Amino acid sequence: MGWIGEQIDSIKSIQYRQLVTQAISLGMIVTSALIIWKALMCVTGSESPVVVVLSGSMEPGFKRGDILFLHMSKDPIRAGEIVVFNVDGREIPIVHRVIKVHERKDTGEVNVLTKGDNNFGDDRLLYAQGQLWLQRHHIMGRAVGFLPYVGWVTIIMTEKPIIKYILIGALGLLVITSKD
């Protein structure tokens, strides 16, 4: 009857108690997973802690596939800091360098300006339509550290979707499959 036919042999032969236990067990995971995120958010003072470089833009410096740790204190933004930005009207946020930062005495507000390394210019066109600064509020945190390479699993799966359900089935057939 082949693997299959035996996988489904043994889906069919899972006692209730047995799927009841693996479907807490997984869902203790999911919790878990989430817990650490939210400590980690915590600690770090970032909405995320840990980001994939997506780009090249910031060559040779970082490339596609790194994985950065943020940390978002209260100390001033400098230039030449490496930071983590959103903006308004794009869902992915963004790994640049800071090249100028404006800081008005008056109001204690401070506005950056950011750039790839690799790239030519300033970032001034990958923001909103209108807008030439980034704000404190913008910045999502600052480069602590880095894992080379890691996160090419992040950018395989969101490139190629159909791996991800692949990957995500067999995970789901190995759980329900498995005993104790």
Given for the second form:
Amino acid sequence: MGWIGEQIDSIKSIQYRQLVTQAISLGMIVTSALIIWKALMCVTGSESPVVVVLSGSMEPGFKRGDILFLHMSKDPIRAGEIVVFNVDGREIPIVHRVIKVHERKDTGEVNVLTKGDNNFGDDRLLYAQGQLWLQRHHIMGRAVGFLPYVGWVTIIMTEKPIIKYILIGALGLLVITSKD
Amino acid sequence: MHSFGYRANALLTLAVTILAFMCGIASFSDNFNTPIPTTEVQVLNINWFQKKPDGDDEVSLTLNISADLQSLFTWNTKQVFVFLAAEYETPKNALNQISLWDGIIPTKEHAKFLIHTTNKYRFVDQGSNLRGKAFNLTLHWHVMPKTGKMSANKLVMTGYRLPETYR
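Can you return the structure of this protein in the form predicted in complex with its partner chain rather than the form predicted on its own?
First the chain shown before, then all remaining chains and molecules of the complex.
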């Protein structure tokens, strides 16, 4: 018993501080990523400031795997803008262009119709049953800037989860084993 | 300290930083371009003009659209999305924007064009306000860069009017 206890004590005394340091540095990486994301949310006013294009409906402007930066300002929505919207009963938000706008005089409420540049018809078929227009609350943000290809990383990771786990495992191992 | 991993990491970081910097510069360089596009639109014919069974007015137009958008193109331009919208005010709505025609211009060579077309999307009002209605035709363009910030602008053409009676 005494021998085992000594061994454990010696391991503890060597690794304790280092273990704490590594845990903290890992925590710092995770929290700083979270801080950057939340700060972007505050600055852009959109609940998801960066989205990845998943379909080819806006080609050749946006291809699958491109990254879009969203901004949600108080400015009214106008025809021609590329907006990201959520339809009731659909999980994944859609990035399409506004082709029609009707704005009420009294309430300022807008009715918006969208269409993908590469699609033949407008989006009424994608909307919820019987829905003719999008309202303000459906719209998550408008696209203001874009970066090509970078989104492929997330597409690959969501479609092939093994790669994600390998990557996370490798990164975790790197953080834990690195000695400064 | 100077292991393979560290060197690979440093190299990758530098490469990504330089790439991001170059993307930023490319996007910034678009600011030095001051485009002077020109356009002219004629309404050649009112093909038909009626009240739909649900009470909304609908009109079909034949249009001649000519434009020269070549000055919009820079080295960081991937495409220009151009569309023509009818814009008008009704007692209920402060603004109605209805896209009548749109197109994607992939290169500078295609940026000077003359198109003879009927309206691609239905010109339907929310209500029955189109008889004798004065409206603007606005040519909007949205410049999509190869990377970076998107920009948009428009040219407003006034003085169009729909007929007083259905036909």
